[in-house]
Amino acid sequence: MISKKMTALVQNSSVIRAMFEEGKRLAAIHGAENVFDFSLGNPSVEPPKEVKDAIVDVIMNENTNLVHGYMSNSGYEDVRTAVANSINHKFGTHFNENNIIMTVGAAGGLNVIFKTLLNPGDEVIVFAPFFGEYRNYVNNFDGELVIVSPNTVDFQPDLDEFETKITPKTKAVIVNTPNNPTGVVYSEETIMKLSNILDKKQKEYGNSIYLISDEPYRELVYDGVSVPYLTKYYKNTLVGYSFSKSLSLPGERIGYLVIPTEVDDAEDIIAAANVANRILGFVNAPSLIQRVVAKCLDSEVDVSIYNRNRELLYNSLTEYGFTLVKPEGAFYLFVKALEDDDKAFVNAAKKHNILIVPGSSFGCPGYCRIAYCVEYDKIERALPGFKKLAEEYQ
């Protein structure tokens, strides 16, 4: 018999993945061309040409034992040096290879850092709406997730409520910007206010509170929007990054952690994170793709393709009467459902073969997420269904 903890997790398995599987079922019935799956954040844009060239170059020209062998749990030193130098060039920071740990994507990185930091009962604060797997990652290490209610006006964090939610048991705060599911970029003003609150609370309680910046969408921004680099605003910041979206490599599971030397207990955290990377079963980030991304740190996917999708879908849904905040980054629209029950609304959309995800999965009932990382013509073909769906509620 499986564990009680896993029994609960199986029963509450990811709604996003369930919708993805539902899409395959409907495609078998109606034909894939007649099913409009906007459920999963699976990049539709091709990886940059440099990535494919780098894969061939690494396989053909680098030492086989180096490419496919074991290395330090934190990753290849030259790869970590390249990552640190790239960050320093982009953001004016001063990291070196010791501040970088290569991880199995951002998800692996978050689990490593929670394994490193959390004692049972420690609290981790998140801002709704939030990526639903945060709940599971914190639960993996018997932490407690504390949720700040959504600010549905502009989806910037509610910092007044945030301040009331910080307690002596608060160990970490997660910030995800550009945000999944809203696409909102947290402003510099927001980050500065949040940092000031954390500084004040650390002094009040005499505890270290770590700000964890989860950054898989950093490069996916529009209209010249800038994303603040959080280590420059708050000393106890840790960064989790993934190449899944910036290079369209979600299945390769490659990312990194940044642990600045300035954070409290940095030496111990770096040592513990290396051990956590090993004992969680990752051992090290995938060797081949480490060497590949090190050659592509200045490459990015063509964000204009996502922007074209964003403009079409946002303008069309607004015209049909939907309410939503225009996203500044990522590749999601977070739309107010046309009835109070977001799950019922998602089922109504399914009647038009449109698959979207209820906002309750992200801690924000009454809304739904639409992932527009799909082909442009799929959006065009789905628009009549969205229009009919809106008309049903008028």
Contents of the next structure:
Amino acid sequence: MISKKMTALVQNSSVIRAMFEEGKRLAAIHGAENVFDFSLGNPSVEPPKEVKDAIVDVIMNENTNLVHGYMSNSGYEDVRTAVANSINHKFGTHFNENNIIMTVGAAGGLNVIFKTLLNPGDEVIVFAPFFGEYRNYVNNFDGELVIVSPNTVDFQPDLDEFETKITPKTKAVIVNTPNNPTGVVYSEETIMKLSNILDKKQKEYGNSIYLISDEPYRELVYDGVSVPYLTKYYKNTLVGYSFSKSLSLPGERIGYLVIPTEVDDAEDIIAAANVANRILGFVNAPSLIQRVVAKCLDSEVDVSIYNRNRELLYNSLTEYGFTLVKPEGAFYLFVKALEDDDKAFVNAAKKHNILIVPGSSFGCPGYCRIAYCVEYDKIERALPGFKKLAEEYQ
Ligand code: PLP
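Can you give me the structure for the form predicted together with ligand PLP, which would complement the form predicted on its own we have just seen?
What follows is the whole complex; the chain from before opens it.
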């Protein structure tokens, strides 16, 4: 008999993953070329050449015990130094290897941070729409997720409501920009206002409130938009980064946490996160790929490929009468469903073999997410289906 907690989790298992499985089922019936799966954020762009070269180089030229062995639970020291230097170079920060913990992707990093920070009943605030897995990560450590309602005008966070939701039990706030599922980049003005509110509330309650910047999409931005580096705006900021999207390596499970020395109780947090990484069963981030990313910190996937997809899909959907905010980052479009019930709308799309995810999975009913990290010609072939779908609602 499985645990009660897992029974509930299995019942509510990820809609996105279910959609992915549905795609495979439909492909077996209709042929893969006739099924348009926009459900999963699985990068379609190749990892940069430097990554492949680095894999070969590490395997051929580095000491085998070093490449495949255990190391400190935080990761290889030289890798962490390289990561810290790269961040300092890009953002003018002053980190060193002690501020970096290599993690099993962003998901691993977030679980490490919540294990480190949360007592049962501690509250973690998120802004809807948000990456649905946050629910599970917070629930893993008996925290309470507190949701700020979506601002559907431009999908910047609703900071007035945010202020009212901070309580003495608030331990952390998650910010994800560029955002999954909207693709919106939070403006510098938003970040400054949010930081001021947090400073004020910390003083009011005499507690530390940690801002967790979950940034797997940092490099995936368009039109020259810049993404503020949050440690520069708010002292108690922790960063969770991932190479899953920036280097198209989601299956390799590699990312890192930044725990700046300035944050309250930094030394304890660093020590605890190190232990959490071990006892959650990760032990350490995968060794080979740690050594690889250290050699590729200035590389990025070819974002112009996603940009081309974004333009085609955004322009076409707008022309067909859909309502959506043009995303400035990530590889998602968040579209208003053409009926109130987003799940019914997603089912209507499925009749055209188009697989998309209901906004309710992201805490924002009435919308749906389209992941455009797919081949360009798949979008082209899906467009007639999107057009017919829009016509059905006219
Ligand atoms: N956070 C957000 C907002 C994501 O979209 C994802 C993955 O899609 C993750 C975290 C998890 O990323 P990773 O594959 O690095 O664990």
